[in-house]
Each structure stands twice: as structure tokens, then as C-alpha cells.
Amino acid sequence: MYTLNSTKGYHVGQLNTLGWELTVCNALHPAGTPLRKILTRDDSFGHLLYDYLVRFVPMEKIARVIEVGGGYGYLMKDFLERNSTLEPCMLDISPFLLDKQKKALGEHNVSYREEDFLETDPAFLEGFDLVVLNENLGDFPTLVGLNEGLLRSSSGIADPILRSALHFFTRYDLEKPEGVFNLNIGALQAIERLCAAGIPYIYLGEHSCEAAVHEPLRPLICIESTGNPGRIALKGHDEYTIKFSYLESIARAFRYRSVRGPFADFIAFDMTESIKSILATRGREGDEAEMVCQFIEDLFQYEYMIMIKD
């Protein structure tokens, strides 16, 4: 009485194109956009992101870093940009992603696997000191249309995905959500993985079920935040929002501390009047506008989490 959706046949097969699903990274890319035009700092996604995680990480000191489906790359670039010492590792499920980023990161030293995630050997995920995963865990598997009932361990669980959702909400002491529900199993499954490998430090950033904008900005930037997974349909495939508190639950079992908040932390803009009557309009001045106004929305749905290991 649920479904599994999964995104692995599309990145694998049918992906061509990022442009269907424009991510707050790509948003900012190349100079000139814009969107980079109402920031504070007139800057790239990976720069910005990059001198905010220095608050929380001793970049100075990161060596070795791994990020999980890389995009076009920019991010990577952006940070080795920063820091040329870094050794990082991109690895991606999509050969037509991983191809893209051999082309961006070509004069870097950098190492690639194709290969999906939550299929990695675990012991190759020892020894890094970061993990980057940015606007990609709602690509991770979901349970679609789960309810309390099917996780009763009183009744015997055969189905071992439902054994595995059974796991996490026991382990983990998470709450049941009333009603029918999604879960984002793979996302959950992933964390479990780094946390499990004992990575110092571990970077995320999506679309959230949870996300919320604090009282002053309220009555102009409208989102809407269930507290369950949602659809968000895309060209060949959908993904889900993800609940970032099962996901900090996990953190905490694992002895790691977390930080959490919008991307509206690290990518700030300025409240102009011009911006004020976007946002009031909700972008219906023009396509410009429209943009505009899609994408501060996007900075307060997107959340982060930087994992510190004690």
C-alpha cells in the first residue's frame, strides 16, 4: 500500500540537462545573472557557501573531500578556488553529471566514480574530512504513502523496505507522523552511512518540508511547510522535500552536533523597496521579476545542515 519513487533510471539514462530544475547554485552561475544583482555580496554560490562554512569547519585544515552528486561542478570549483590544497573526490550516479564536472574541474586533481551512493563500500568513505551533499537528497528514494499501521513490528514485517523504514523510527526514536505519510528513506540511509563512517564534518543542503520565514519577512515571502515530504514533479522524474529533523535525529545518535538554517544564512540580498513590491506582487511585474521573486523564495525553502562529529 506504498510506492517507492526513485530518480536512479533517470540520472542514469535519461538525464541531459540541469535545466529543468534550476538549483540556488546553477541560479547564481556565471557572473552577471541577475539574481546576483540583489545579493549583498554580488558572488557565486560555492563562494558564498564556502567563507560561511568557515564559521563551523577548520577549512584551513580539510584535506580530503568528497561531495555526492556534483552538478555541473561549480561548487567544486568555487572551493578549489578558495582552497587549492583540497583533494577532492566526485562522485555521481549520472555519467552525463560526472562528464560535465571532468570538464569544470579539468585543471584541478581531482578523482571521479560513477557510481550511486547508497551502493558505495563503506570503508571508501573512511579517511575523508568532509562530505558535501548540496540540493540532491530529494533525489534519494522515497516511501510514498505510508502509514503507521504498516510499521507495526507487533505484526511481522516481511517486506524489507518496510523492515528498513521500521528501523530508522526505532533506532533512532523518531516520531510517527499521523495519517498517511512520505519518507525519505534514502536520504536517511545516507546519513546513516557518513555518520557511521565517523566524517568530522558533513555539509547538506535541500528543498525542505520544514522549512520557515522568521516573523519580520512573513507577510512577503510566502512558503508553505507541511512537515511531510512533498512532490515536486520535475521532467522525467519527481523528487521530495526533505524532513530535516529525522535526518538531525540521526546526527544526534551518531554524537554530532548540528547547525541548521535557510540558505538565507549564507546568501543574503538586499531588502530594496524594489524588492519589497517583487515579493508583494509576487513577480507578476515581468519574467525578471518572476525570477526574482521565485528565487528568494527558494533561499527560505532550501535548508542546510553542517553535521560536526564531537
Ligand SMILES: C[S@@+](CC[C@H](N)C(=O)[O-])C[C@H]1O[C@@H](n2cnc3c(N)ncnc32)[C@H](O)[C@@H]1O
Second form
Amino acid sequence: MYTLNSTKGYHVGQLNTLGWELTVCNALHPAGTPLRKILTRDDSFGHLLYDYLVRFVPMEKIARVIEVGGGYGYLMKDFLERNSTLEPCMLDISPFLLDKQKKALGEHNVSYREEDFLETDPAFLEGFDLVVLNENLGDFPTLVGLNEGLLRSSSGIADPILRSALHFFTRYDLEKPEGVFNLNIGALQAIERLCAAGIPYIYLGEHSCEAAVHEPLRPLICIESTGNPGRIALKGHDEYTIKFSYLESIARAFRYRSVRGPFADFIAFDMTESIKSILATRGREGDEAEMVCQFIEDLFQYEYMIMIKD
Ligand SMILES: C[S@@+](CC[C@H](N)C(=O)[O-])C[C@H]1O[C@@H](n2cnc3c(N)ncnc32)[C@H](O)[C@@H]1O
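If the one shown is the form predicted alone, what is the structure of the form predicted in complex with the named molecule?
Then the entire complex follows, led off by the chain already shown.
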């Protein structure tokens, strides 16, 4: 039988730091942090992302933006530094992190909502111009240990969770993997509800199970890409990597165009001789080298997707 991985209890009742799961955004905070030294442009995650988004999104026309799972609030602080006319809403399941966001964004006109995004009233989402979900889809519920037999519709499925899984395979024509597999059911539900609300621009970024490194970097950068959402064991909870191709299929069905790639597309670094040596030895030369190697691998292991309503 399958199991349902949920991080809700952890996020609502236990989380009191993001220190154990250093996100790419937090790894580039604050200014002067060592990892920024390897970047082509020494800047924060939010600024680098904003400056990349303007290629696809008319950011100067965006007013109402909702960030789901904004962590410490750094990304939105950076967005507001670029564009003070934004009217952000921060929605988070964690009371601890909402409090952090209120402190980080105190001087701005921001609204807050303490809620599990999967329980948000779909009507509330209408009218937003842009939604941002950075490094949180992997926290949403995942079905672990599924197989084709469990999803055979001819046998009549009584279990509502399995019925919901089957809905995604049939409605969006997703290819069912062979053997035992995991399904990011919460991420699929989240993208479906955002598309159904017709939000014109959607940005998401997360640890991918379909990541790829392009030539000529392939021999230097080691990443995992199994195509099956994989477990990441973290303090007090597990999260799962994301199968982006399924999210793309949902976007297509709702007539969204999508742009997808590794975080390295907007967080550029210089491939100096010293970085090549760090990557070739997989960071074994010392603590700082290990940190740099891990960070560069993350820039390829994490993917983003920008969805644009046609
Ligand atoms: C790993 S942190 C990422 C924080 C930040 N976006 C970053 O990139 O540094 C995940 C965030 O998602 C939030 N989160 C997790 N599950 C959620 C849910 N079901 N609804 C709303 N927020 C959720 C967490 O509380 C946290 O703020």
C-alpha cells in the first residue's frame, strides 16, 4: 500500500528555524556571505530573480503579488526594493515564519495569511497578477509507493486520495511510470488551482527529479535525476523532489506557456580555474570548497518554471 507524506504537523507546530534546510535564497543572504563571491554579479537571490523575471513578465505592471511559503521574507524584501509599488500578500502555513516575514517586511504595506495553501479558498486567488512559490512545492503532500495497479480505474477506486491521483493522470494525460513510484500530489493540486484561478504569471522553483546539466559542464557537476520524486530527509520532516514535466502538462492544459530551466540560468557564476578544481575534487579540499561545490550542484539540481497565461 502507499503512504502519504505530509509536512503539515512539522510546519505548524515544530519549525523554529530554516537553518537545517538552507535554501538557495538564504544561502545568498546577507550581503558579504562567502557564496556571493563566486557569482558573476554579487547580489541577492531576490534581486537576481526579479531581474531575470523581467524578460518574461511585465514586472512594472504587476501590482498584486502573492508569495506562498515566503520563509524569512528575503525574496519579497528584494522584490520591494526593485519595485515599491507591489502590493504583496504573504501566505504561509508556519506561524513562526510569518512572524519572521512581518519583521523583515515591517516597513512595507503587506498583508499576511496564515493558512495551508492547499486549503486556500480558490476565490481568494482571483485578481492576483503574479504568484511566487520558491522552494516549497516539495513540502506539499506526496504519495509514496504508488504503482499502476493501485490506479487502475476499471477496478473502481474507493480511496479519495487515489481517485485524486487518477484524476491527474487521466485529465492531463500524464504518462504513468512503470513499477513503484512517488507522486507530488500536493504540487499538482497547487498548480491546478493556480491555473484554474487564471493568475496571469506564475513563478515556481524547487529541487527537481528531472534536472539536467548541459555540456560542457556535465563532467564537472554531479546531480541526481531519476525522474521519480525522491525523498529528502530533513529535521523533523521529509520533503520530495519535484517532477516538473507533470506540472508543465497541467500548465499546457490551461493554455499557459512555460519557460523552465536550472537556477543557474539566473544565478550565474564564473567558471574560474579555482571553481573547476573545486568541482573536480567534489569540494574535498576543505569546508569552504565543500560549500561551494554543494551550492553549484544546487544551482543545477533546482529548477524554476515561469508560467505565462496566453
Ligand atoms: C523550505 S521553506 C522555503 C522558504 C523560502 N521560500 C525560501 O526560498 O527561502 C518552505 C516554505 O513553505 C512554507 N510551507 C510549507 N508547506 C506549506 C503549505 N502547505 N502552505 C503554505 N506554506 C507552506 C513553509 O512554512 C516555508 O515558509
